[in-house]
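One chain comes next, on its own, written as structure tokens: the form predicted alone.
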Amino acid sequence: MRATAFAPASVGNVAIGFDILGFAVDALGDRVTVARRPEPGVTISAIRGTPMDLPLEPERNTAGRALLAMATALSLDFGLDMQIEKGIPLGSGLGGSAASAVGAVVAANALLREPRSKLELLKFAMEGEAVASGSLHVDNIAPSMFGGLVLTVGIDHPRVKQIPVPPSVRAIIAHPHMFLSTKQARAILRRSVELSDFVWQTANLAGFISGCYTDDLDMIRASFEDVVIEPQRQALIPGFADVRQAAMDAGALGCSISGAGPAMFAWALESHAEGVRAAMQREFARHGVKIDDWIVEFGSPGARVVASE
């Protein structure tokens, strides 16, 4: 009759995989509780954990829209009431809207007589993500749902592939205390790309994925450069260039913007991770920016039910 799901935060794009590549960040996430109700339809009875008022109307809420899509597609003969506990800062670039949508459908799935596959749930959650970003994309939803580093190809019929990450690698996440909306960060992007940049970015994506599969750290390092999106968005993050350079000087394999920003992330060997974190902390502080930060592994199982009754 009631279930609570935890959906982890995520890093979208991973520099070279705009809208198609992302990895889960289990250090923080959203918890969503969904309960059966006799009357058909979807309601949101509470949203906690955020200083901003989020819409309680399901049509205007990412998690609500995802549940509406689910209820309609499955012709549910009962209603769903939802409570959301936000654990991901809003406008952080860490997939907060995606996590709420994913947590909602995973919790609701536990109430079904015939539970659906994660791929089916992914499609419902995509409808919710469109509320926050204005477009359908899955680079945050897929890793939040499946865990780990995930490549997703296609929108109408998405194909999801979990990519292995060398076991010696850790991710360093730095979240500046500022708000940046996904719609705002997407609005500044040019709609066309130079052919040379397209070739360069494609080569980097292919090299990065190849390096992950073959445990080739040199290939990962050489390919970990976004030549299309990052140059356009970096001005939105105070001190970005200095933070990135400091991370690289401290031994990072790569450093870029997490999703739409303002959060940043770096990859580094476990032995260098603390040094990279300290370097990023130092540079943000030099620019007068307060941050939260984490060092995470890539073993997240993705969204899961944590309580039911």
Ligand code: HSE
Contents of the next structure:
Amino acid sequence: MRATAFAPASVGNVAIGFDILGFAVDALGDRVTVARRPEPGVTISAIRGTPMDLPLEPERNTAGRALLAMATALSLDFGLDMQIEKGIPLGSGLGGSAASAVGAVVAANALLREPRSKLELLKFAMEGEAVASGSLHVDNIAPSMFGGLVLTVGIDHPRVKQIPVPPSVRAIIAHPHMFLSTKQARAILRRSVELSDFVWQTANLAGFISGCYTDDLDMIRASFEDVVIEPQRQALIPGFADVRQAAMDAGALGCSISGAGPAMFAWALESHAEGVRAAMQREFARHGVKIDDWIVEFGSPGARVVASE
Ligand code: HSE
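Next block: the form predicted together with this ligand, after the form predicted alone:
So here's everything in the complex, that chain up top.
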């Protein structure tokens, strides 16, 4: 009759995979409880844990829209009421809207007579994400759903690939205490890309992924550079260039913007992770920016049901 799902936060883009590559961050996430009710339709009875007003109307809410898509596609003959507990700060670049949408469909799935595959649920969650960012992109939804580092190819028929990350690598996440709208951070992007940047970015994405598959840390380090999106967005994050440089000087494999920002992330070997974290903390503090930070591994199992009755 009722199920609660946890859906992890995520880092979108991972520098070089704009809109198609992301990894799950289990250290924080949203919890969504969905209960069956007799009358068909979707309602949201509570949203907790966030200091900002989020719409309770299902059509305007990312999780609500995802459940509406699911209820319509599956012609559900019962209704769904949802309570959302936000554990991911809004406008942080850590995939908060995606996690709510993913948590909603995973919880609702546990109430179905015939549960659907995660790939099918992904499509419903994508419709929710579109409400938040104004566009259909999958780089937060897919890792939140599946866990780990995830590449998604295609929108109408998404193909999802979990990419192995060398076991010695950790991610360092730094979340500045400020709000940045994903819509705004997308609106500033130029619509076209220089041919030379296209070549460079393509090489970096291919190098990064092949480096992950072959445990080639040198290849990962050499290709961990976004030459298209990061230069256009970095001015939105106070201290970005200094934080990035400090992380690299401390031995990071790479450092960039998490999703649309303002959160930043770095990858580093486990032995360097604390040093990279300290360097990022120091530089943000020097720029007067308060942050939360985490060091995480890549073993997240993705969204899952944590309670049901
Ligand atoms: N790929 C999206 C963007 C992620 O960078 O706009 C938003 O979190």
